[in-house]
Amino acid sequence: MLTGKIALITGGAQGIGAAIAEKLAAHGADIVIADLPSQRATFAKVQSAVQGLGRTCRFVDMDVTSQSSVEAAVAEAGQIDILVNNAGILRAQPLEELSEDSWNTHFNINARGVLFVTNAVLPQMRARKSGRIINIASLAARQGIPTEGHYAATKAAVVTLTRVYAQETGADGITVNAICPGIILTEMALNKLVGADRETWTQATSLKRLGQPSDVGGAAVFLASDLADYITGQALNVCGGLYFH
């Protein structure tokens, strides 16, 4: 289905990321993680998955903060014609207590990373008239969470970016989209989620379970192939049925 693409995704060493790195191998994709250059020894373990599925796997060093830092690892990396801003951080802290310094680092990684990552791949996708880009987005987008009204304002960024890009490309045969993860069962997650709580959400979910990294990764295997040609400027949830809108 991907056989002869190149994805990049940004802070691919771990977690959805990676998962996303493994679905797009198994269909065919060779795969760039770029990350911060602290997580080259993380980056081994997804390295290892998709080499195993008989695709290449590289890595370059990227701080998505810096804009020379991103068209430093774009240039590195060569032709891209899948590209995953997924790098993204959140530290939880009810907004009367968020200091200006956690509100920029936010905004810096989640949301200006995307305007820097994307506007670096754009020459070449738009040279060869064709391009994927999908943005991690999150389901707190669509109505924010208590502790993480800074990192929903971040997510809800990403989702209006990707609707405009969406606009601005499409004449170039670029399609943008952006997925929007619920709970999804990563580090990040499991250091929240512990006992009641986990099943509370749990059965909120129509499908009585937490997500799993790859199943963002389905999610993004069908937005980057020719199955979703016509398909541009959306956010999918996927979320197992906690949200409906």
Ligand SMILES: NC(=O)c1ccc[n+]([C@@H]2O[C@H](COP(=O)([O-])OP(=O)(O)OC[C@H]3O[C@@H](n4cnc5c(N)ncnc54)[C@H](O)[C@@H]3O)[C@@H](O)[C@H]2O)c1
Second form
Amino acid sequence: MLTGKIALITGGAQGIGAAIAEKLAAHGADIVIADLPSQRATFAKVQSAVQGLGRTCRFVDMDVTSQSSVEAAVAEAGQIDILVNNAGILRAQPLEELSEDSWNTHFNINARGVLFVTNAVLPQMRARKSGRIINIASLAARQGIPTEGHYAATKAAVVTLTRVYAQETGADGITVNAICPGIILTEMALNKLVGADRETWTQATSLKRLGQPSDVGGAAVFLASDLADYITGQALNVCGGLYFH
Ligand SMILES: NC(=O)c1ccc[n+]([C@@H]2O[C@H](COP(=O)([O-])OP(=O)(O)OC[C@H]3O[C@@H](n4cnc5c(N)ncnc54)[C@H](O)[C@@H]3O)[C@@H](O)[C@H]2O)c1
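Could the form predicted in complex with the ligand be shown next, to go alongside the form predicted alone?
Let's see the whole complex now, leading with the same chain.
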């Protein structure tokens, strides 16, 4: 389905990004993981999984908060047919206790990072008159969650950027969509799901289970494939029926 395509996934050394890499590779794509240099050791796991599927998997150093780092990584990566903007952080805190530094860090990684990476990749996609961009937002963008107000605001920004990029690039054959995952069992979610919380959230889903990173990977394959040719500027909830708008 994706044979001959090359996908670059930011923050893909672990968690949802790594699962997206594996799913895209299982459908034929070669993979470039763009993550912080400190993630090179962690990357070995997804690299061997992707190689086990018969696809290539390279690592490029990228800090999405640094425009020069982003541009160097994109140049090193070469051709990129599918861009997945996945890098993100969540450090939960009530809004009234939030420091300026935490606000800025969340926006710089989660929102401005999408801008830097997308702008660095678009010229080559425009030149080829094709490209797929998938932004990993969050259900938090739909419905703010207590202690995650700053994070939710960054993800709402990602959804809005998705809609505007779709309109600004559609004439060049590029689609831009977002995925809003619910609670997906990665390090990020496990850090906040303590005790009874986990059971409460599980029961709140229609499917009575929390998400696996591969659940998000499946949605990414669909949006990257020809099956989604006429879909752009949309935000798809992947949340097990936790939320409906
Ligand atoms: N896990 C969830 O429940 C959940 C739900 C909704 C949305 N999301 C979103 O999915 C994405 C992946 O989350 P995850 O759960 O896999 O988290 P994770 O913490 O396991 O992985 C995040 C990745 O981003 C990378 N990263 C962080 N800062 C970076 C930077 N400055 N430059 C480049 N890479 C950087 C990290 O090194 C890491 O590899 C995030 O955007 C997150 O907001 C997660």
